[in-house]
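What follows is a single chain, given as structure tokens, in the form predicted on its own.
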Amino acid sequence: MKKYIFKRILTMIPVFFITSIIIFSIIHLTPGDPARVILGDNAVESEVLALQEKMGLNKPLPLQYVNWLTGIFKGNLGESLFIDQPMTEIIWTHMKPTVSLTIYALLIAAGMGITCGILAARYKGGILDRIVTLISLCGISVPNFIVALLLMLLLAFSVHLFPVAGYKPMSEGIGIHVWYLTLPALSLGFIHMALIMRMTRSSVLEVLNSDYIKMARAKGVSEFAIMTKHALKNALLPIITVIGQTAVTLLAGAVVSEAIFNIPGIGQLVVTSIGRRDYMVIQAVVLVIALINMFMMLILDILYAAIDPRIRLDSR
């Protein structure tokens, strides 16, 4: 197991460098002079040159990349031209709402998706199975922002059960923090809940048709034990795959929910930074999100190997 984890960590090193090159290239190969865009058309040429020197834009691109990468290894992600705070503090301040929203949405998607998928497989062809199928089809078909607006209309404007928009940090209390995040988390996790439902249902049904399940039923094993100890355990790999991909997608897709519900998360920071061409912030945020996704994939690989030992044997 240790060798397997070590090999997976080694594969992350070239992925990191390739990702950093892509991020740096996309940002710096965008048409237009960032310094001139930031200062405006009426800026004096000397001011533009001074800002270019401050941002390091007067150096060759390979040297700019090396300097940026060297700063990252030293813990310096760069400096924002508009926010007078260290880059790590800027990212952490905006990352906390996004992480809270992502975790909450993932718990809703995974918890409800797995539960409903198991029940649909257990009562295949019944009313519950049809309801779950209908919900999953709606979740896949309806866009995220439409779900957000519908939930806002039904649960905020009509019933006044949740606040329409806004955000309260955890320092003001866990209850009010969760209360403000419920609507955004429901809208964000609805689509992924539908995907997990479908995957759980199909995976569990495939296992239930296996010979050893039929043998367990013939021996008189209870349906609860068959579903929990045998069927779900052997159907976990594809379900975990979908949940891992869901976690990555939720983190990146929180931008829409943050914009609709006015949450000061990382998505709002990226949109604001793009509008004012704060390139260092964009680079740092995209790189941090990419690193988080890489670590999520590493955790997913470790879970694969822990659940199915054949994966460790195949890697040898």
Contents of the next structure:
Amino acid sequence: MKKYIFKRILTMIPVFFITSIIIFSIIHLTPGDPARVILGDNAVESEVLALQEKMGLNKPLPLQYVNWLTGIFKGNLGESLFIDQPMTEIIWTHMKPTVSLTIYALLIAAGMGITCGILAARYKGGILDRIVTLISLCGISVPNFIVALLLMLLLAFSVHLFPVAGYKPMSEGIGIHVWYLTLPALSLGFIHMALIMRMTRSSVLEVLNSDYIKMARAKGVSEFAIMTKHALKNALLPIITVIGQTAVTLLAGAVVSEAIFNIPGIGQLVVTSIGRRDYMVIQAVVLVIALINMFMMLILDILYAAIDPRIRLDSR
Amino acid sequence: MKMGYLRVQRILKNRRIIIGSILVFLIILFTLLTPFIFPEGPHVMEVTERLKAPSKAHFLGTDSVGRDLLCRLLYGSRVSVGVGAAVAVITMVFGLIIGLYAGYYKAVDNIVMRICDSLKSIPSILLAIALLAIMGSGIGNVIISVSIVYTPDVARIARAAVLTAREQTYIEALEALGAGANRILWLNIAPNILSSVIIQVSFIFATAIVTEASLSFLGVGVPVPEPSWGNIVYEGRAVMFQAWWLVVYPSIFIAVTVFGLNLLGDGLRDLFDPQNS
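Following the display of the form predicted on its own, present the structure of the form predicted together with its partner chain.
Shown next: the complete complex, the earlier chain at its head.
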């Protein structure tokens, strides 16, 4: 197991470097000088030069990259051109609402998705199964900003169940925090609920059709024990995969939900930074999210290996 | 009993392809016919007709400057479906090329697949936003950035298919006969892996439409006044509580199109690749 984890961490190193090069090149290899693009067409030459100096653009590209990278290892993600705060602090304050939203959405998606998926597989062909199939087809067909707007129209405007938009931090009480985040989380989680439902259903179905389940049935094991003890345990691996991937996609998908519901999270930070051409913030956010993503994948892979010995033995 | 069940299932599967193709066909048909239905174009404003609810004169209502919503949605479908189709074709071509060579040459594989892994470690929507933030909005840039985001998916599928295909004995036989790598790749392996690539591409078509809509909705995709489904919702959102139709109808257009494409993809997968469905 230790050997597997070590090996898995080693494979992360090249991916990290290539990712950092990609993120770096997005900003620095595009046609035109970033400083000029940021300041716009009417910029005075001296301002451009000053900004070039500040961003280190007058040094050769490889050197700029090395400086940026060593900065990252020291915990310095660059400087925002508009917000007078260290980048890590900016990202940290904006990360809190996003993380709350993501966890809430994940709970909705995984909770509903797994329960409905199992029930649909258990009563295959029944009404519930049809509803689940329909929801999962709809879910993957509707972009989450549409779910968000429709929920807003229905549950906030027509029926005043939830606030239309806005955000209350955890410090104002957990109840109000959750209440304000419910619509955003529902809209964000809906699509992934559909995916998890679909995955759970097919993976439980596959296990239920296997010989050892038939054997258990023949022995007279109760239906409940078959579902919980035998089927679910073995169907769990693909489900965990989907949930893991979901967590990361949710984090990025939050960009859209935050923009709609006016939540001061990472998404809003990105959108306002685009408007202000604050490329340094965009670069830092993309890097941080990519890093979180890589670590999630690492944890997932280690989890698989813990659940399924075949994986860690195969990699030898 | 078993036979009957199988037959029912097969019809069900075929029905997916049928419904999916009909939907996709209808949308493409409307997209092509739009200039004949609304020869005056999507930019005609009638200030007296602002924010009118759906009626006989304006089938789906009008927007905040009095433009006909149906007209804009139909013209928008040219942009949205066009972007989706362009992304599908580009990702298919590049994904296939990358996948073929990566699957065949180990050295290429190591480099190219690490780059793909890295690209995929940045969540798709965020990568597309970052690319567009730098390149600037516009239909062409949306197509380029969304293609960059989804090409690794096709490449990965193609590569996996090549890895299985090249183990087959007929490929070994061809190699023994002295066939060149390019010949084997393009004439013998490519036709065999095309079905898995097409399945993946049909899903990317759908995803690209959703991505374009999300980007335009955030204001970084197709810029107004050029209509796209995403930016129609973007404009409609400001007056959504007075004019629900400006959000609901574009949503229906997007949902139906994506639904049709997904259905078609599912159906194709059942048809070509029954094991994986």
